[in-house]
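The chain below stands alone, shown as structure tokens; this is the form predicted on its own.
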Amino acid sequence: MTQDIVSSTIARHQGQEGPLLPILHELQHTLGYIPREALPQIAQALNLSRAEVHGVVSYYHHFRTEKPTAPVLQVCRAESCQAMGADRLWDHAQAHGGCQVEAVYCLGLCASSPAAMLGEEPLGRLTPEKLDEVLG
């Protein structure tokens, strides 16, 4: 199955220019990760090393090789939502659980800050107790 959407996904992407972040993008939007078994496969397709592909993956923190064991709340660290409150989120989303936390810098959210998202779902002006809301 996921060697089914890796194939899939590289075949989509092949013939653009500059398809290697579209590839990693889609990948880690379908799968919620991309697996480390991906990257030989990526670069032979594109004709670049694995270690070209694997430093396009290491480079950017959104992406991960592991799968998320939980849902994924990314935190807003940027000065923004560290001004509104983001290190008494940040805390208070470690100490619930039930959620993986990783920091971000920088949702485009800066408007509604302290901003985070759960999965694809952005969430603004958050505190701890909307978050406990959120997450249940």
Second form
Amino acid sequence: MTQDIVSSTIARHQGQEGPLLPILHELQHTLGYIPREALPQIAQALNLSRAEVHGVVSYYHHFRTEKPTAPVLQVCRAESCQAMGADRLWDHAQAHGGCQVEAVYCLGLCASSPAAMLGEEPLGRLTPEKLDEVLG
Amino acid sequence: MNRRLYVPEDSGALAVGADAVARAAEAAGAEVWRTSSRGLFWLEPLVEVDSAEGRVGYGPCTPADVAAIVAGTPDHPKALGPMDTLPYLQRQQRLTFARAGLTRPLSIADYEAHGGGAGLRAARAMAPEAIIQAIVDSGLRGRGGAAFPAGIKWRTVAQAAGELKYVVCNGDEGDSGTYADRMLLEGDPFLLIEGMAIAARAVGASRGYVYVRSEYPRSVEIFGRAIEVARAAGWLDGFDMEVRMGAGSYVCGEETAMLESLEGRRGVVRAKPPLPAIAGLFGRPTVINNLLTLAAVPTILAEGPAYYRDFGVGRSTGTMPFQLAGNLRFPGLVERAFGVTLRELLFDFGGGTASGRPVKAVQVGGPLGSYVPEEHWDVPLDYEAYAVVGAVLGHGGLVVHDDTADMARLARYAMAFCAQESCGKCTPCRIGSTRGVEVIDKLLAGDERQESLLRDLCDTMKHASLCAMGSMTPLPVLSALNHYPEDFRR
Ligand SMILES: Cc1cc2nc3c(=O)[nH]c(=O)nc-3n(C[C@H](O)[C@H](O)[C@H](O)COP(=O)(O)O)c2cc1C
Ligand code: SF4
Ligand code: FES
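Having seen the form predicted on its own, could you give me the form predicted together with its partner chain?
Let's see the whole complex now, leading with the same chain.
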């Protein structure tokens, strides 16, 4: 099953210039993560070494090779959000437990700081109370 | 006929509940048009309605406010009056953001009804060299940070040998405190497509890429759809383009690291030469410009270089979309000619802090920019004047901190950010930033001898780093130390 998804994803992008990142993005989008078992298959299809593909996956903060255990909440910890209470929000999100909390450095929502993103849903002017509401 | 309501669908509006407002409006029987955002984010969700005096606004709205707006209650508590009379908009000079809040992002008809497309039409009637000359004459400089003249870069690519050339748009917008690229990608995508098509014609490029950070998934999606619409409308004519997603690496905003990333490798900075203009993407001549640089191009072609150049001061010509962020009452996008002062932006527009406390420090130009103290708030925002006071404009972001900010902590954060995001290619940055964090920690633990060590370290980073990641991190660190020394002694 996973192997089929990997094959069809590779096939969709193989003709593009520089297909590696598009393939990794689509896999993570479809499966929620990039299974380690997929790396040799990708390497072979793109005529790269496994080490090269592994090197790319590990270089970029966005890519994950473990399946998330809960919905991913990216909490912005950059300066504008810091100035509006991001640290408090971060601690609160970690304590909540209903989501997998990840740090992110700016979501472009700085005029609505502090900000976060739940999956792909943008959240602004957050307070611990509002976060509880969103997370249920 | 049903009353029509305009409700933004910019991420900044969605983040504070615009979808729920739009649903409530539909439930109340209104016809809802989802537009871009005006960039007046403290008013979001902002709802607008047509009237004899132009669109009138209501905001910030909750779903509960909407029924009365649909019914046409004139003295609604959230009423703002005609949008064109709001001082926040009246005092701006919007060229790049002329359509912000007015149009539906994916409607070419809306785009053209509000002046879009005129630049490309003009360019198609011009020889490539004449287009380049217009950009040179406008004085347009790169909006990504280094402020290099765009026309000169284009001419280098046009003159470089090669059949296949590229235009790459840097939409990585890694700087915290900035969101103008995001607003354009989501809100006025055809403007960027038009700018890139003009650039392609000028330099003889047949392919284009727009590199957008993975933190902006909506931008990637909307822009991808906009490309399809433009292609179907026959806009691309001999040129094709694609949007590509970054993957959470700040240094991939550096142009050569971005090329590596587009080619499918780790985003490690390349040594220059060769310049990307000569040997860029896949070794081909490549124009790389910031998104706002390319988005300024259609106005220059449509209105003429002199029109654009007459905004601004000295060698900083045209307008800059300043992005107000952090602890402010009225954060938002303020497009003004260069030469406006920080004090005007902070108080006349930003309204002072959201917390009501005094402003302590303002970081201008992203995480690699200086903390600008009050003594410099009256310096005109132009590239040269800012260089004189040891600061930079960067991508035009400004982040405000009130008097509860701990500047030593912010300096430490800047070093730690560099350590985390360093691509590792050169030692002053890779090792220096990690050492820098340790030295700041010791300094804060009371060891005062560490201060001269920190200064030496910053000096090495500044002079020996391969790119601005390492060479500019000393700006926030040393500006914090120099202007707020009391925060480092405790
Ligand atoms: C660490 C680092 C990050 C950068 N991030 C960006 C960015 O996010 N967006 C951008 O346009 N330029 C960024 N730049 C500047 C680019 O290298 C380059 O100067 C710019 O894209 C050129 O376009 P312009 O001449 O239109 O400004 C960054 C530079 C460095 C050193
Ligand atoms: S300064 Fe830092 S980011 Fe730039 S090339 Fe050197 S190690 Fe890489
Ligand atoms: S700094 Fe948090 S969204 Fe930009």
